[in-house]
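Given as structure tokens, the chain that follows is alone and in the form predicted alone.
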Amino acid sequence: MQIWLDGISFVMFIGGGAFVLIGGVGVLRMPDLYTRMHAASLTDTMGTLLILGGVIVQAGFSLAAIKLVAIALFLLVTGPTATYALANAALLSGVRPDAQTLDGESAS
């Protein structure tokens, strides 16, 4: 049984590690602000969650696995929520989303 556990939580280790690596290179590869705080907040979150739901897997059932479970409810109200504010002060602050990237076209 522990063979298992631990398969699983290797594969949400990895999965967490590739989200956060992707969203990494999406926060250098996007044009403007907005589509990089898009690429950082969705992989950030699930790459986060995924590497907690691994470390709930190997801890079991106990406190720890409960603290866990609460903090990872936590970040998954205040992240999309920080990136939401963070988006909202940037269009009152006068930063405006690219026309490029408003039409679809690549920005290369």
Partner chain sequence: MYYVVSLAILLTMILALVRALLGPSVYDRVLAVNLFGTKTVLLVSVVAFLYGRPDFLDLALAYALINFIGVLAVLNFFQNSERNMAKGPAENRKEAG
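Numbering follows the first chain given and starts at 1. Between two forms, the rigid core is defined as the largest C-alpha subset superposing within 1.5 Å. Note that the coordinates shown come from a computational prediction; the quantities given were computed from them, not determined experimentally. First, how it differs from the form predicted together with its partner chain.
Superposition on the rigid core between these two forms places the CA atom of D44 2 Å or more away from its counterpart.
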Given for the second form:
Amino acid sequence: MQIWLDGISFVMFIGGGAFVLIGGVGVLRMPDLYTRMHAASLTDTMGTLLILGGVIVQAGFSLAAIKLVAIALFLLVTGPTATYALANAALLSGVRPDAQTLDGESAS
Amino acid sequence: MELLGLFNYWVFAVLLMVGFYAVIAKPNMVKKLLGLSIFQAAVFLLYITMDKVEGGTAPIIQAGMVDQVFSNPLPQVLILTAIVVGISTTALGLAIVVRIFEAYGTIEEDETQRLDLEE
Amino acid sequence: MYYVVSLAILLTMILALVRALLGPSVYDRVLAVNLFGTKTVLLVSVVAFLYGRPDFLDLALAYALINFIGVLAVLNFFQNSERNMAKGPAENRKEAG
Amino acid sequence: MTVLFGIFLLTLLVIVAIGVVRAENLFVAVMLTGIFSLLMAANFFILDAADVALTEAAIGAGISTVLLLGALALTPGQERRLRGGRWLALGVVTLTTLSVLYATFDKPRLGDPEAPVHQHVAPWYLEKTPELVGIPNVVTAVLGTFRGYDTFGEVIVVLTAGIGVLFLLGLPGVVGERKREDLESGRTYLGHHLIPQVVGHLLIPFILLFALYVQFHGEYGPGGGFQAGAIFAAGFILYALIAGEREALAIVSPRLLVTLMASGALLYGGLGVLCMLLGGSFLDYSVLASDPVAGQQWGIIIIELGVGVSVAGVLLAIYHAFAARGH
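What about the form predicted together with its partner chain, after the form predicted alone?
The complete assembly is shown below, putting the previous chain first.
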């Protein structure tokens, strides 16, 4: 039984780690602010869910698991809000998407 | 590997002096305050580094912990309160900077000194 | 196995830090701070289990709850301060050009 | 492996600190300070200081960015470019760094159980806390009873700093000529942003609940009055951001804020005097109940409450002082 749980959380950790890392690379490499924001949201949703899910599997039914679920829920709610606030502030002050991004070409 | 045990202290020394540099070299007062808070953080790091015991855990004694080594609670108590005091005093400094800006129209130290001399 | 995932999170922290130091616009830095915040939550959750002290998840919970207040304050800051709004596009033109 | 974690995070810490000092745009410097605080909290956590990490989290995430932005809104956001290098300052700093680095070679290695710091009072605290105070968290026990004088002093310092800020910047309705009604109601801050409104209103109860948990769970896990006060203040700052300054001051009026600031410290000091009246010495809680251990526990709960009320009041009053000045 334990080996199955370990296996499940290991797969989730690998998946979550991969998502987080890809999102991080995207934040560094994407050409303009809005595409970078898009990459960051990847780590906020799939990365967070998979990593916290893997930890929850390890925690079993305990107080820690409840706290982890709460952390996941709060991150899922606050992440998009922060992205919204950031995009709004950027748009208000006149940051426009990179013209080359609109053509579908990479600027860097 | 033995020398890596001193790495925290090296970081403490570098951080301390990065903060100190901002305080003595930058004329901008907000930057001085940020430097002061880096300086402060370096001291926090020094204290918390000293509390660590090999194989220890945070000093919260729970049932069933036999022969458990705990980290030193005393530096933690001192730094815990110092963090809150630190933000309050930083806020006090920022309030003074705001008032200086309202009185002089600048927050650069050399310019306020020049304005003082002109009077 | 905790080490694998912590390594991924730490590498992402470096990437976010590089973005925060490079900029170029101020919003890129805010984005990097926000990314760094969520990565800290994940790192603390994982490390709490690595150390076998899951009762220390309170730290991660605190960050999950109040980290976004800073970003809302940024939105508020740019909305209210005309002076900074005038400065914002100037710095962003650098990026486009 | 843990050592490598630490080295990694500390290296990032140094890079960020240099970034803060080099940034010419102060807004950028403030954002980098946010990252600095996150790294600092992660370091404290790895160094087994859960209480300190929680304090840094509550202050760094919720309060310090907001306060610095509040100050930046009232001052120029750009640092003047310096002409010429600062060779004298750089020389002084380099020399001092080298001498401090030289001094570190006499320090005991990280985690050395034989280090002098672990020999003196700490073993006594760890050994006697279950017997004399009877609570699991030794940090709270040392903070509340063994070093209660220190903590009282710190609360007074926080209170004094808060009073100083209020006198410098004014708080509508309490200090200065302006009344609360003078604040423009039209400028509800994020009033027309639907998503932050909904999410903020959803989260505020949870933040306050979590603050209560941290306040009253401090004897059993990481937590206590200082952290809880900061989280409380963060919750109310969130309300002020989404509902506007005027509405927030209508919920927690400036007069109430000042009362909270003072009454927390007064509760702490008053308890000390009460102990004296009951025949003990100042802040000796053993006399509060017939059983000395129960008395100690009552004392800790009450003074932690005083600390929490005072810290929350001071931090919130400081925020409002900066925000109302911007109107």
